[in-house]
Every structure is written in C-alpha cells, then in structure tokens.
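Have a look below at one chain only, the form predicted on its own, in structure tokens format.
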Amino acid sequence: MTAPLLEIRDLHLRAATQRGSAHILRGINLDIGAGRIVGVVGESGSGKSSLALCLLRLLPSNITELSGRMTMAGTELLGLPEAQFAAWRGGRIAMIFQDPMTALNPVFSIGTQLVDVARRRFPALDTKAARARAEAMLGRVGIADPGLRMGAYPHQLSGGMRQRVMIAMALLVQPDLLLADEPTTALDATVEAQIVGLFESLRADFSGSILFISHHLGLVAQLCDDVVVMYGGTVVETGPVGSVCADPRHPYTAALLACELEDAPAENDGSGRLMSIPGDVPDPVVTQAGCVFAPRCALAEAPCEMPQVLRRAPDGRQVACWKAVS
C-alpha cells in the first residue's frame, strides 16, 4: 500500500478567548494520499479552515495549544523552527483562501504579485523569466488575454477572475499539497461551476494532492476521490467520496446529504421545505461529555453517552459512530 503523502495524527487546537479556552480541533486523524483530491465537509464552525491553517501554521496570536504530529514526506511539521517552516509555506505547501479579494494585494497588479510568488519560490528565475511564466499559468487557468491582465489590479478583475488569479498563483509555485478553502464560496453557480471545471481540468496536469474543503457534500462528491467529514472539531465519517455519499454511515453525513438542495423535496414529501439539522454546533468552549453530535442525533442511544472515535468498518472506511461497526 502506498505511503500516504500527509499523515495527521491526534492534532489538537487550543485558542484563548474571553468565555475561557476554545478547544476548536479534537484529535484529528487523517492520511491524505499522494495525488488525491480529499474534500473535507461539514458545518461553519466544523474546524474545516483551522485545519488548513494549522497545515500551514498560519494562526492568531490567541492560540495557546497546537499539539499533535503532522507529518509529509517523512518531516515533522510541528516540529520543525518557524525558519525552516517557511520554506514549505508556499512553497511544498499553497493555500487557495476563501476570499481572494482580502488575499490579493490591492496597491500592487496582478502580474507583480504573481512574479514575486514565482521568484520567491524559484530564486534563480529572472523577472523575465518569472514573469513569461506566470503570464503563461494565467492562460492555463482559463484567464482570457493573459498579458494584458498582468498590468491588471485586483479591484479591475471579476470576482471568478480573482480565484483563477488565486489559482495561478498556487500552481506557480508548484506545490506538493495544495488547499482549497472553499474557492468557489463567494461566486455565483455559473462561476462556481466554471471554477470546479477548472480543478477537474488541472489536476491531470497536477501531480500533487489537492485538500479541497467545502460546505458543499455534491460538490465535494462531483470533484473530490475521498471525503473527511468534520463535525465539532472532529472527523466523523471519512473514505472514498463514492461509498460514503452512497451509503453514509455517520447520522451527521446522512444529514448534510439529506440537507442537500437537490434533495430536498423527496426528503420533505414534497413539502417544498428546505431540510435542516435541528440544534446547534457544538460550542468549542464547552466539554463535550460523549458523541460530539449526540446532543442533535435522532438516533442517540446510551452508547451515545460515551466519546466516539475514528473506527475501521467492514468496508475500510472509517467512521466514528459504535452503530457503524457494532
């Protein structure tokens, strides 16, 4: 079997804050595998972008734990001087971030930032060289007269023409593991559907590991090879994207599904009415005694009332519910 390329293990997130400490990651465990595209889904609040900056140890000044062990092509991540760390930030590591307009530059053009990504990762180009080769990923992500929209500014650009800027920008450095956190959020469905056409496209060109986090489980299930569902910051259900959205095994996978638009009315007989999960996320500042999603589980039992972890079932997926695997 092969290695996978990121290993995460028991990885805990700690932030102070005024109510007392948040604790906003639980012992996640995951493996990504080389060359695979891994959504992960689940509520606002799930801890799906605090696990993409924990990847990259871009946190706030609030944290007070980050603990665990993160490990990529056989180096500790955790472990490693903030000195060192950088070169895998942006480096064998990229980020696509929710809202390109706040991580784009607003005084600088487009093909400046794209150049200095470029130089930065690959010193010994030119700016001529830096700068043909950024012009040319502008045109492979879909982006019209790629020359003229160098001397762009990002507040000139449409709001898809930012992401595929974004994109570029990732891909330039050429990346072992790329994350895409909610890209497609802030887009209206003709560009979000242009966008994800664009990832479908690359990633036969792509040779790294895509983590694409979404809201958005048909997103997910139309883009993605394997699927992490996170819920109170934890994984509750995660395998091949195919399996779990066909016959999820975790009640809260089978709720985001059922809460899927597309879905709706065969699950509300017709009524027209929108699905939805009754109660609320957990409050990361609150211990939680038991199954973190018991307290909204319709299917609660007195097993219930003990922690779940991440077990192997029959089919080799995992899921963190004793009705799973009993």
Ligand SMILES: Nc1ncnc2c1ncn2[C@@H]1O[C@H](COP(=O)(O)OP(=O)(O)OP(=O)(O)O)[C@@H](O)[C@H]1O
Contents of the next structure:
Amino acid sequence: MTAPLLEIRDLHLRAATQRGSAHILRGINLDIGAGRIVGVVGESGSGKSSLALCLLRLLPSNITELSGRMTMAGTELLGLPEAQFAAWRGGRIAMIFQDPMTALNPVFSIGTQLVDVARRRFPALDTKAARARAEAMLGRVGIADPGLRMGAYPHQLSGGMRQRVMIAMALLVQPDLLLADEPTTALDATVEAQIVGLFESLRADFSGSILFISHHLGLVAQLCDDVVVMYGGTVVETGPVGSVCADPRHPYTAALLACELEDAPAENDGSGRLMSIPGDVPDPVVTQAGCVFAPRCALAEAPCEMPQVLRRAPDGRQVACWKAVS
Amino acid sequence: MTSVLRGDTARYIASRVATTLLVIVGAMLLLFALTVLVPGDPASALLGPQATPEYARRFIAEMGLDQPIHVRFFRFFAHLSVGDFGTDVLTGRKVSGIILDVLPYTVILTFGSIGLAVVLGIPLGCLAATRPGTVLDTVLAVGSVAVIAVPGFVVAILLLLVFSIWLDWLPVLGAGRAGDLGDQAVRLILPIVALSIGWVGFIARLVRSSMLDVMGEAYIRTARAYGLPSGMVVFKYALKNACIPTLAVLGLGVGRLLGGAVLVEIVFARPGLGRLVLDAISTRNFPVLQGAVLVVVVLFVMTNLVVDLCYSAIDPRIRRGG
Ligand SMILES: Nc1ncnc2c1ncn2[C@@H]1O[C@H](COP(=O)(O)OP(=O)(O)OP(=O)(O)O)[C@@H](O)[C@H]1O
Ligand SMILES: [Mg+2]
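Could the form predicted in complex with this ligand be shown next, to go alongside the form predicted on its own?
The complete assembly is shown below, putting the previous chain first.
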C-alpha cells in the first residue's frame, strides 16, 4: 500500500461542559489512502462530526484540548499556525455538511456564494471565469439549467438541490480530501438515492479522497472502499468495506451489521438510524478505563476491563478487541 | 424562474404601495372625523369666546362650516388631495406654505439623525459582536444602555450647556441664517447628536445581538469552512443577515424620532414641524394643526414604505408577498 494521504494518530478532543470535561475523541487512529472513499460509521454521539471538524480545525469555542497528530501529504496540520492552516480550509480540504437547509446563506444567491468560494481558492480567476466554472459545476452535479439557478436563492431550491449545490461548492475548490458529514441524512429516501448516485459517479472524475460519514453501514458498503467503525470517540475497527461486512471482527461492528439486517426494508424508518443495540452510547463526560463497548457487549469478559487498542491483523485489518486478535 | 422572481417583487411592491396609500387615506378620514367630532361649535372653539357673533358667522361661512357634512367631506378630500390644507386663521397665509417653510428643517434633522445612528451604530455593534466578553464589549454595552436610558431632551440640554455655553465651541440656538449653508450645518450638529445618540446605542445593541445569533448559524460555519476571509464573513455574509431585524426596528423608530424631534426643536429654538404643531395647539390653530399632523403621518408611512422596500431588497425570502 502506498503512503496514505492522511494519517491521524492518537487524536484527542476535549470540551468544557457544565457537567465537567467531555472527552469527545479518545485517541483516534486512522489512515485515508489517496483516492480512496473511506466510510465512517457509528451511532449518533460516537464523534463522527467532531472528527470531521477537527480535520478543518473548525471547532466550537468550548474546546479545551485538541492533541495528537494529523499528517496530510507530509504536513502536520495540528502544528500549523492558524494563518497558514486557513489556506487548507476550502483549499486542500473541503466539507459538505449534514443539513443542506441551513448550510447556505439565505440572503445571497447560489451564484454569489459559489463565486466567492471559487475566487478565494483561485485568486487569479476573475468573476466572469469563476461564474463560468461555478455554472459548469452545477451542471456537473446534476442541476438542470445551471445558468438560471445561479441567480436563485436557497429558499427557492429543494433540499436535494441544495445538497447538490453544496457538493458543487466542494468540488469547485478541487480538494485532495472531501469530508462529507452525513450528506444524505436530512433528505428523504428517493433524494438520498440520487445523492448517493452522484457520489458514486464522482469516482470517474474526482481524484481526491473522500471521508464519507454515515449512520448507515449499508450505504457505506455500497459506496466506499474502506470503512472505519467508530464508537464512543474511538475507532474500534477498520478495513476494506467488503471484508469487514463479510466478516466483522469487533462485536460492535457485528452488532451494527445485525441491526442493519433486522432493520431491512419493512421496519426501516428511512433515516437509517440504528435502534436495536441495547444500552446507550458512552457519555463523553465519564472516563472509562476498559473497552468503551464492554458495558453493552454481549461477549464481555474480565479482560475487557483493560484498555483496548487498535491492533493490526496479518491481512491489514485493524480491530480494537483482544478476542479478535487472539 | 427569473420572471417568476420579478413578478413576485413587483407584486410585493404594489401591495406595499397600496397599503401605504390606504394608511394615508385612513389618516385623512380620522382627521376629518376629528373636525366633526370636536365638541361644541368649531367656530367658537377656534376663535375663542371673545369673538363677536358677526365675525364668527363670517368665519363659519368662509371655512364652509355651515355646509352639510357630505359636502364638507368631499371638499376636505378634494382640497387635501391637491395639497391644499386651507388658510391659517391667524395670519391669513396658506397652511401649505407655512408647512413647506419648516418641513426641510424637520426632515433634515430626522433623517440626519437616522443616518448618524446607522453609520455609528452598525460598526459599533459589529465591533462588540466580534469581541464578545472583552473589555471593549462591556464598555460599549454600558455606554449604549446609558445613552438609551437618558431622554433626548436631557441630552440636548446637557450638550447645550457643555458645548455652547461652557466650551463655547458651537452656536447656542436657532437654525442659522437663511442662505448660509455653513452656518446652518454647524447649527445642526448639536440637535442631530441629541436626537440620535440614544438610537446609536440602541442600534449598536441590536446589531450586536443579531450579529451574535447569525455568527452561530450553519451558513457562517460553511463560509469559514471554505476559508473566506474573516472580514468578508463578518461584513458580507453575516452583516446582511443581521441587518434584517435592525431595519424592522428602524421603520418603527422613525415615528419615535419624529416625536423626539419636537422636543429637540423646542430646546434648540429651531423652526420645524414640531414647533409648528406645538404653536398650533397652544393657539388652537386648527387648520395648521391638521395640515402638520397629516404631513407627519405621510412622512412616517413613506419612510416605512422605503424601509420595507429595503427589507425586501436585503431578504429575498419576503419578496414572495407579505
Ligand atoms: N462542543 C462540544 N461540547 C461538548 N460536547 C460536545 C461538543 N461537541 C460534541 N460534543 C459531544 O461529543 C459527542 C460526539 O458528538 P458528534 O456530533 O461528533 O457525534 P456524531 O457521531 O457526529 O453524532 P451524529 O450521528 O448525531 O451526528 C456527543 O456526545 C456530543 O454531545
Ligand atoms: Mg454528526
């Protein structure tokens, strides 16, 4: 395997809350290969959005600690001064947010917003050239009559259209890494399928890597090359998506998969939300000595009270469970 | 789609203009009703008990007060709609001329004050919002609350005492010599400051709070995530959103400002609608009072119309019709 585009090592994120210090990310390790589509799955509250925001260093004001290493193409991102890192946002890293209804500014036209982003990224472009690029990109993401839509305001577009606009914005800056934080969760099922189709079609002409965050393992299996399973602010399992789904080694991954199967068409509420693992995700304010999943794990035994770290198996997959490795 | 958009905008403007006209007609109706409903006989109310019966009769005939009500009603509207407010009983001058003489003083005082409040209030609000919790923010908060709390005429008297009498930097009273623009401008400084200072504080507070709300919105995070320079994020992407509630308040504020202008005009001994209304009340000069009140109403609703149109220019979501 060639050197990954992005290497994250022992990433910790803490925030001050009224109930005490919340340990939101508890030592994340993961690699994103160049040109790979990497899916991140996990229940609500497992820290997926926080991970994406760390990558953009775009964190809320109550964050007290962000430590570890994030190395992208040889540059240590956490060490960069803010003034230098600013160029990475909307430069080599771009993000698509979960809720397209609120992610676009209501009082500026789509065109204005796209042109501002394009010109920030490519200062040599004049407004006319930037408009032409933005218009072409709207066409690329499947918006009919892009010339006219440039003048539209967000409230005049449907949710699916707005998400297409967000995708166009991300592609416009030609990033090396595209972060997509549950880009289809806020959409209804048919529109979701269209947006997933759009992501699939990106393989043909987008050369960067994609970090695709989702609740929904089935979606990740359909779209991604690799999968990262997150739980309680840690990574519990990673590997190529096909082999992880065929042979889940962490009990949490297995439980997620079982839920998806149970959740299949009849009961699926369309949101892909998982409801069937008994118990709750760990509270980030509570420190936990042993395996983060042990309290909900049907297979928990005495050794699970020891901390579990990701270990690499001979086939390259990584699992944070002593049972899987032995 | 563009044509749909234009249609929406046109319909919105048409509906706002129509409501504005309706409000003006409503105000005229109310004024007419007052002339009818004023207790007692209008001539003696206007002329006072000393007038000889003969003079009163002549006056009633001249004013058309002896006509049946529907005739008076049509006359009233016919005259008003061509800008004829009747004749001043005391001086015999046309009321419209009297009003036109003083109108510019009030208009420049009021709109100068709004302008100053906006020009100072918005940047101060942005300044505070981008540094919440700092010493600067606290100082601005205390300053704003202080100037909001002190009534305009108190500020006016204080300014007069300090700058005109004590420091002797600025002229004391009056509007300045006719034709001498420099003198008139200098004499506008204190009245405008007195009238607008509370509004500077008010707008600064308003812009600060709506700016803080807006800065927490997802679309601002988007702008940041795409690395837009912070000046652009604050003054373009956030400010336009934050201006919307401020504009709404400005529309209402014009009414309060016109009210405040009366006091300021009196304290600084300036001519203006405020003085005119006050004098008309104290001399029971009904035609002048009527005309002046109607002009104030028209000024108020027209400003609100302009504010509403600005509103729709800023916020595309309301163009779809109120
Ligand atoms: N600024 C913050 N202050 C305190 N706690 C936070 C903060 N940001 C996130 N958290 C907590 O961290 C945990 C992870 O949040 P995050 O939004 O990253 O989860 P997620 O996996 O994206 O969930 P979802 O699927 O619902 O989007 C949650 O328990 C959340 O309450
Ligand atoms: Mg999330």
